[in-house]
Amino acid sequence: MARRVLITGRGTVNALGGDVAHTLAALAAGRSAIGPVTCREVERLRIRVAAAVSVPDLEAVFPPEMRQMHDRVSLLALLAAREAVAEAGLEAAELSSERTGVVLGTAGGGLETWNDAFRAVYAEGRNRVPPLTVPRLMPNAPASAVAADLGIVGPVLCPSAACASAAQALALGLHFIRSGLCDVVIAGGSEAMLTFAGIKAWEGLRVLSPDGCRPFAADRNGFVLGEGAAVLVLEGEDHARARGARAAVELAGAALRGQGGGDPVRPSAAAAGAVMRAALADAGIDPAGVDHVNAHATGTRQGDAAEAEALARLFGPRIGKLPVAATKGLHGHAIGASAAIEALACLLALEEGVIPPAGSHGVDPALGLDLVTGKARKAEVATCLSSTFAFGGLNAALVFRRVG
């Protein structure tokens, strides 16, 4: 029998709040964090809405030497990891064990550093950039920062898989523990793309909404770019019980699948369905045993339609009565961190029986989904399926289950 993997700690900083408590409260209230873009040269942007982290004030939390060493993406990761480890009650000796690891994903790495370096060289004509430019911008910077901050000497990895980065991190953490390589894995994702260059790049793909994210709505017109970090402490059940750790939810299964060709930015219903089936099989759960779905649901015309088709194929007629959450309508699309932020929404449903709404909009009747909108819904949820479909055809699905 596979080793059970419990979630013993949670941490986050995202547009909804600066910690887990405020994030869960915002999700339960259906409060949107989408607002005006405030980056430099915003007047040159066509898209001027985003979901930015406003609290805590990073300058107040981190001393100047830390802010000089780390890009915003790493500072956000540090905050989330510190909160998760504190909630888990992990001691220094446990963190420094070779059987404790970090798997922290990001799609873009230090985009703020990239943005500033290119501006300095090309726009301002400077011949030098700060000496710490490379260690700040490299994609592994958040994972490395967390490992150094916590004294981790075990395995440290950085999956960079576009929107699936955090989902890959959680899946790898699960398998590290199941295989016996680790007893504890600090896993999740971090992203900070809300720079002029970051938003301008996404504008080029024409997938951003100019007026708000409305997942699965008839008038959906794209997603809203967000930022943030979220981290879960994954722990082998035997290890957690031995040290008296409490856990209400387990990460019961995971799957990673490629799309096998086709358009790298066009989702495939068949590939989406395959990864969800694989995750359920990994967890030993039949589709009939799923109580709730947390959808990827970016709010794009094609993406949402393909995902709805995949869900209909997987669950059959039952999909019209299976509650679906789509929280990017509240916290935006934090790209490489989204799957970890959305995992917190899954935990809210499993632990408190509260399924957060997608927003105040309605649902496209052609999609046939029981989308939770308007206000949160109370429901008895024992098993939750959460999926992520990334550019480049890198798909992932996770299965969370309440610990009985």
Second form
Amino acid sequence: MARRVLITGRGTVNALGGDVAHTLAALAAGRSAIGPVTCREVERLRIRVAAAVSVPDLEAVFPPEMRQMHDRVSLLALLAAREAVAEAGLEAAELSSERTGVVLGTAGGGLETWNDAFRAVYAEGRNRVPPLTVPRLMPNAPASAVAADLGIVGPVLCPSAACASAAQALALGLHFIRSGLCDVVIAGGSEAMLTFAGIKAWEGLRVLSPDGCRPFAADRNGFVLGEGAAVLVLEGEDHARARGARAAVELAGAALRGQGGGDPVRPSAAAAGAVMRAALADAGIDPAGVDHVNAHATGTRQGDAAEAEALARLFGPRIGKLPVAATKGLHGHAIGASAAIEALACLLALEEGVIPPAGSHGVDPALGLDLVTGKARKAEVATCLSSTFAFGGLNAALVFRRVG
Amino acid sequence: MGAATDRDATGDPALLPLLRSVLAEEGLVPPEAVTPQAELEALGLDSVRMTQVIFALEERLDITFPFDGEGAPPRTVADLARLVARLRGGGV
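Please give the other form, namely the form predicted in complex with the partner chain, since only the form predicted on its own has been shown so far.
All chains and molecules follow, beginning with the one already shown.
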């Protein structure tokens, strides 16, 4: 029997709130954090809505030397990790054990730093950039910052897999603990792409909505970029019990799959189904044992349709009665952090029996889904499946289960 | 590098206020600790802080510091002042 992996801490900063409590409250209230973009040269953007982190004020929280050293993507990760570790009650000796690791994903790394450096050398014709440009922009900067902040000497990794970065991090954390490499893994993702060029890049791909994210709605027209960080403390059950840590949910299974070719930015229903099936098999349950699905559901026409098709094939006629959450309608798509932010929504459903709504829109009847929309739904949820389908054809699925 | 004379020991005195302000702003060093004799390492200027200081001096004075290995690195504030004075004078 595989070593069971419990979730003993949670932390986040995202558009919905500056910590877990505010995020869960906003999810339960169905409050959308999508609003106007405020980056410089916003007048040159065609897409002017996003879900930005507004609290806390990073300038007030971090001293100048920290802000000098770290890009926004790392500062967000630091706040999320500190909150998760505090909730887990991990002490310095546990953090500095060689058996404690950090796996923190990001798709873009220090995009603001890249943007500023390129602006300096290309647009402004300058011949030098700030000396900390490289350590600020490197994709492993958030993982490194968290590891340094917490005094981690065990394995520290940064999976970068577009929208699946945090899902890969959580899956790797699960396997590190199952395999006995680690007892504790601080895992999740961080993203901060709401810069002029960051939004421009997504604009070019024509996947962003100009007016809001409406997952699975008939009039859905794209996703809305978000930002933020979310971190879970994953811990071997034996280790958690020995130190008296509280845990209500386990990460029961995970799967990572390549799409096997095809269009790198068009999701495949077959591949989506395969990864969800594999995650359930890893958790040792069949589709009939799933009470709730937290969908990837970015709000694009093709992506949502492919996902709905995959869910219908996986669950059969039962899909019409299986509550589906699509919370990117509230917190936007935080790309490499999204799977970890959505894991918090899964925990809300599992721990408090509250499934957050996707927004105030209706559901496309052609999709045949029981989408939770309008307001949160009370439901008894013991097992939750959460899926992520990333550009580049990298898919992931996670299974969360309540523990007694 | 010649032997230090009294004048060399403090570098260009006119540079001290500038160095004090840059070391305080970019190096996060208390201004009162910035004396000609103070050793840069003892002021808490690790490699990261030192690169910040060099960047700020380059930007403010429109000079270019040599890369590592081209001459001995400055050890004290006076060494730094001497180096800056030389770079401003056009010679290295």
